[in-house]
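The chain that follows stands alone, in the form predicted alone, written as structure tokens.
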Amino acid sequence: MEAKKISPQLLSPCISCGYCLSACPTYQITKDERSSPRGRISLMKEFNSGSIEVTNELFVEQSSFCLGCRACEPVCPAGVQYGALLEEWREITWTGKNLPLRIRGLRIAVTMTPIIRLLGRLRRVKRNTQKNAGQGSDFLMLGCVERVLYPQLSRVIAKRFPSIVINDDQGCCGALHSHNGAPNKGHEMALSLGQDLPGRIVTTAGGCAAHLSTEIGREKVIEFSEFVLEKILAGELTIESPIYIDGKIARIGLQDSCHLRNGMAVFQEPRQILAKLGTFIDMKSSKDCCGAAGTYAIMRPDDSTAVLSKKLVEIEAADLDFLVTLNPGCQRQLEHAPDLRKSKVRVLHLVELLELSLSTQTLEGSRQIR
């Protein structure tokens, strides 16, 4: 039987031109061509070839340091298709005896539904079942991580936005899988939680958007933060003034997700409503990877720390109030930092900092903060 090789059609339209060089936060580490991922695909046609082997030292390390973050797809002028490259890599990569421990424990855990299900409900993730909820309806999609470490997001959403459907039932969307060796469970674990939410699918994690959309078709999955614009622009949520903190209007960040930016091309909307409820600061660094990268700060925590340092400097320059996340991930990452536990800065998810806001316009109109 012969071994399996990355997808040629995939690896074709790469022509080797260096502008995914500078998006690549490996190869800005490292300044080491084959940390790039112009020097991966190299990599990659060597294997297609036969010229190294899967074992091949260089071959496992690249596909391993890559963090995954796509931001060599919005520069590439060929149109690469790098984190499709990536998965069929970890596929060959990361398979037997050669699959890390960690990762084959983490591909278990979130396909054991029951589990999952059962600390969503000790952590009081809200339920919001609805008669007659189907294809029209808005669904909200839980996350495995979410339900997890911050359930009050779901707590929030049901509270502001009540007509969206909370099923507590529902699975992993599969993005642990495809992410990290194993695209075809990936694909059936979406498809499988497509079934379970029939209506529209309204994710507060940039990653599982990205993998949604991409498995189960865009026009079904609509990020929190294009959701609230949504109705924003309709008329049905109304922000009055932004939030003030000591008599000044708070000072806000972002941090980009990922694979929302590189993979579905949504920044622009949280920008817009950041700007609605304080003073956006739009940091250059804001686009760039914080070093969570799914699993990859499990995997390489060194790396990751060594990708976070560089935007930490300027996060603490901004002066901040709080730093708004899209991704359980980013959250997570930002909240551990030292640096920012020490300082004053908050990092909050998007929705966590719209009830803020809304919640404080209940306070005589002040919307004042400490």
Given for the second form:
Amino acid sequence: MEAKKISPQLLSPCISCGYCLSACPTYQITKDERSSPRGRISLMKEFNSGSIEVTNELFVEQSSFCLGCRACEPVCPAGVQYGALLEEWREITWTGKNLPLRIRGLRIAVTMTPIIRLLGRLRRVKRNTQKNAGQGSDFLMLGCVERVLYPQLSRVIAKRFPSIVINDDQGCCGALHSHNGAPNKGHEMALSLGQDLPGRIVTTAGGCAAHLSTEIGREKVIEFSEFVLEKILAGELTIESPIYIDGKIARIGLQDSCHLRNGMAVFQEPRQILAKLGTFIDMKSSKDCCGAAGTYAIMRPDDSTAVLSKKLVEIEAADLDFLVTLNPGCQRQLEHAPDLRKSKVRVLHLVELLELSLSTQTLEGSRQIR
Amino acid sequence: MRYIGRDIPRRVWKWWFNNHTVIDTLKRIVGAQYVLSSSDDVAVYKHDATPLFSGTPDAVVLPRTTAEIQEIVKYAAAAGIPVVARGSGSSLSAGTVPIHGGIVLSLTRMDQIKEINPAEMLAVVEPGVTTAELVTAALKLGLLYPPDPGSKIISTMGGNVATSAGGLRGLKYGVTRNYVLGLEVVLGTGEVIRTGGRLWKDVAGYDLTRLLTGSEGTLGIITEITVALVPNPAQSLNGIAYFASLKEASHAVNQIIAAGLLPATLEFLDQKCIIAVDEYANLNLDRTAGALLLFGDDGDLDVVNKHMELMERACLETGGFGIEIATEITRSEQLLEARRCSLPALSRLAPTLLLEDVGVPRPYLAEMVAKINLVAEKYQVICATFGHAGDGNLHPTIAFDEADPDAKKRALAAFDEIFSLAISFGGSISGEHGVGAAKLPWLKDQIGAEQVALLKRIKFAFDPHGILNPGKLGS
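Having seen the form predicted alone, can you show the form predicted in complex with its partner chain?
So here's everything in the complex, that chain up top.
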């Protein structure tokens, strides 16, 4: 069998200008060309030319050291699709014996739809099946992680947006497969989810949103912040006043979802919403990866912590009341950051903060918490 | 065989390298994790941002201190091993490609801003600090570091000094060499010298600071840099005007200068660049226009407004249309950013970009761009031109596919002819990117054989063993 190569047409646009270096979290830690997007592309080119083997230690190591945050994409004037390259790369390196056990386990776990569904039911994920739901309806995607860790998100959405259909027999979107060495399976799973949810798919996970929009079309996918903004603009949702804490308007920071920002260019929307919910503090590091990076926090906890710790100083200095996330992976990562657990900042998903605002509104307009 | 290792020939140091404990010595100096030597580890350090040039290092070292560098250079000098300094590897003249192998010194870990002093209006930085990092830090104290190379988000200060990097503010503010006050440098002998210092006025001795600025790593390894800063101007405005071609835009430039203005920004792009940039940045540019002139100035608000008005008038008088003055800072930044990313954005045209960096005296600008088009026609190559119109520094860029040997031959022929053109106008083969390995064959055509010989004698004084960046200037 001919050994698989990385698509030359994806590699050729890179002219090695190096503009990506400043955006890459791993390069910023090591300052070593090997762990920069340009260096990794050089490695892929070396692999294609046959001068390094598929089992080469550096080649395998760099494919997993990369966070896959895609921060290099928006800064690339040449338009190199690094995310697509990484998917192919991991497909090549993470095969056979080289496939990490934990990835193997996770991949199998998310394909077991009945079990995910059962876990969701145990965690009291809200359902809202509607008989005549079809192409014109909005469907909530219940993410695998979210169903187990953050079932409250679906309950809030069902309460606040009763028109959204929530089927709990849906499977995984396949992002985990695509980002972890099995893009074909990931593609299949996305297509099948697209058939299960025939209308517009509302997602609360930036990673899933970006994967689905690549696989089944951007117009089929609407991320939660886009959805909320759409409702606000249409006059169907009103945020009457900001959230107050101890008599002062809440200070809110944001953790962008990397794939949402870098893959789908959605980053203004959550900012516009947060500016209505309180005083929005746009930190310079809001856009930087938090180190969760899908399975990365599980696979490489030390590197993941190193990436996160670069951000913590600014978060602490910003004196925030809330730090808002747009992806359950980031939420888990930030919730578990020891430094943040000690400080007063509360890590919430945008859905939760919105609910906090709406529920206080209904009582007496602008209400105080605590 | 080229001049390399005047004392110790290549085959000898190569033998030494392979049969002695060079790697162990390097590891002892900087720590094992900062020495790369296996063929895959060093593979990513074969290239910089220049196409068609590569060289495999025998080792890559990432030192942290001047003392470590000194020890490495001393050792390399004794063994005759080439030492090539490298920052972010964004060189556009193959200046950091180790064409003869040896040790690549990656200075990216030396990334501390040691001091920014508002009272003395200067900054002291290590070579691995990026230009953008310095600019941001200085701005917090109300100061401006004026040199503005297009790749400033990654280019390092060490690289900027080594090439005397120019950029978008050249006309009004000058280039890197105008701001370097002092340097700490490890010479090819392993001696550490400090040139200049913290003073604008300092004539004690030959001006080695100026000589080392633009020396492209061939005279010494720069380990600390002191640069002058200026007060950040209160206001900065930018605008664009479209023209039928670069020729008309060049006339506008001459008109603006004739009006007695010295604007901070005068940049132009031809149609191919406009399209490529707009593809990337979605700036709603007029893709049907033949050329775009980006003009801007900084200073006090009323002065800037007056200058913008005069420039607008000059553009209108020379056939400019679709004039837009960016009233918001974000738009203004976007327009400048569009200009900065022109080169990489052009890679949308073809996989390989052969970039020129020629300069001509400003009065010949219009004639030069017209002749560049003739050359492109003659050799049937795709040539997109952008550049710093204000200071006569042009970047004609030939886009082709390396895999097609005929296309490559034509591209190289056109490349060669553009150099001759620039020289015939009394211009330069390189305005700001440096000579490196890529333009060395043309150096003699511009500066003459006597001067090339003098460069070699100067190099010998700094680097008697010929170990510093061999195959480049002075070799």
